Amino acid sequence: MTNPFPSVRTVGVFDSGVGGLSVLKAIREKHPTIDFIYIADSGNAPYGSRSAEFIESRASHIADSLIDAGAEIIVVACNTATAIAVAKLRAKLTVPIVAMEPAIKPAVAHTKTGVIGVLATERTIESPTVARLCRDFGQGVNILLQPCPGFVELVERGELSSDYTHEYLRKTVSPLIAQGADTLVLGCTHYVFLEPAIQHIAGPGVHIIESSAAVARQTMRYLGIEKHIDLSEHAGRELFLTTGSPEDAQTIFSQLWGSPVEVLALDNINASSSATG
């Protein structure tokens, strides 16, 4: 797979599905001028209850094509692929990698109640990355985790606000505030998709964070990017790719992108790569 974007700057972005499209809308804001590469390993989500050797297994093979393609940074906008196999990437990369992790940390500062509840794959809850955080920031504080399986696949089949949805989400959200939780921490990218509908559950006395803002931030940095950008250098493109099915992709895609898209399969030009290289 040859780079799509020669001589300018190109970002890779990959999640376990279309979640980390929140990640990559937020770095966009913050640079209009940088190209990015984004996966979704639509065919193998959600990683939530996969085993760790197999996360592992992908997250590598998906670094592979992004570096190939030529990302000079990756950022994982995975919380559970952060937590399972981030360090192994690291460690085998030359490239920067900038991963997730959930916000508990602004979370205990924000809360006032003393309650915070932090929503995420059952991957992520279990992970050593939460009980650090725990540890490190939860002292005097009552941390609620939640795992919430069955939310990336309302995301992934583009159900942000049905009635079923809301009624779905209602059963696990409703119980972290009646304990308290004045604070929720979305631990999933895909999780602020669903936004809107958890804050319409919570009400309004209850703040959510996320992290792709940090993330965003945290690309700019290892990019060295100024703050004053010159619009006419070169406008920002982005490849959307999937291990899923293209056409399917099409629609959620666009869906939560906020715009029509076009989206390829990454096996398919992973294909025509190796047969013509």
Second form
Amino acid sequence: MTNPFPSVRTVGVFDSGVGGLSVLKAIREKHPTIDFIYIADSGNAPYGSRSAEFIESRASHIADSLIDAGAEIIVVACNTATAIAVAKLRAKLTVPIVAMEPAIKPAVAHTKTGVIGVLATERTIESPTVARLCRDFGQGVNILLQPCPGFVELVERGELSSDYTHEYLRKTVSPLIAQGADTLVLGCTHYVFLEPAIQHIAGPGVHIIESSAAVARQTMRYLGIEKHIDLSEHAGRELFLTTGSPEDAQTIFSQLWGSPVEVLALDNINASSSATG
Ligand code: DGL
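Right, and the form predicted in complex with ligand DGL of this protein, after the form predicted alone?
Full complex below, order starting with the chain above.
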């Protein structure tokens, strides 16, 4: 695979599926001229109930593909892949890696009731990363760690606000509110697309925190271009790739991105002609 965006700054972003588009949108908002390559490992989603070995091996393969395609920085737009695989990725790769973790620290700072809920995948909830965050920042706060099987699949299907989705989410979210949680952490990038439904269920008094804006700021810091955005440069492009079916991906990517996009198969990428935008 050759660099589809020669001689411009290119950021590679990946997730198990479409959830990382929430992070990509936050970075794009901050930077209109950078080029992105996004890989959704939808052929292997969800990661959240897979073994650590499987997630490590997928993260390594996808990161290599991004670097082959010309990515100079990699954003791991997936809490699960970060929790399980980022240490090994950092040990193996020389490019900077921006990663993410559930926003437990800001949630602890925000709560008034002293109860927070953390919504994340099974694998993230039981990870040493979450144990460390609870230990380091959770003193005196009741942290309700809530695995959410099925949430990722709802987003992958684009079912963000159906009656079924509301009922499904309610079973998981309502008990947290009943236990006094006034702050919820969305510890999975897919769940950002469910935020309006989760807010509706939790009620207006509950504060929801997610990490995409913080990851966008961190990415800009790595790029060292916070203050030097040259708007005379070409408009940034996005190359969307999937390990799943590109035909299926087209609809859900366009829905979540907010405008029609072309999605290509990762194995089939056709260099620079494949960029959209
Ligand atoms: N978006 C991924 C995350 O942030 C979802 C993981 C999954 O595929 O289960 O954790």
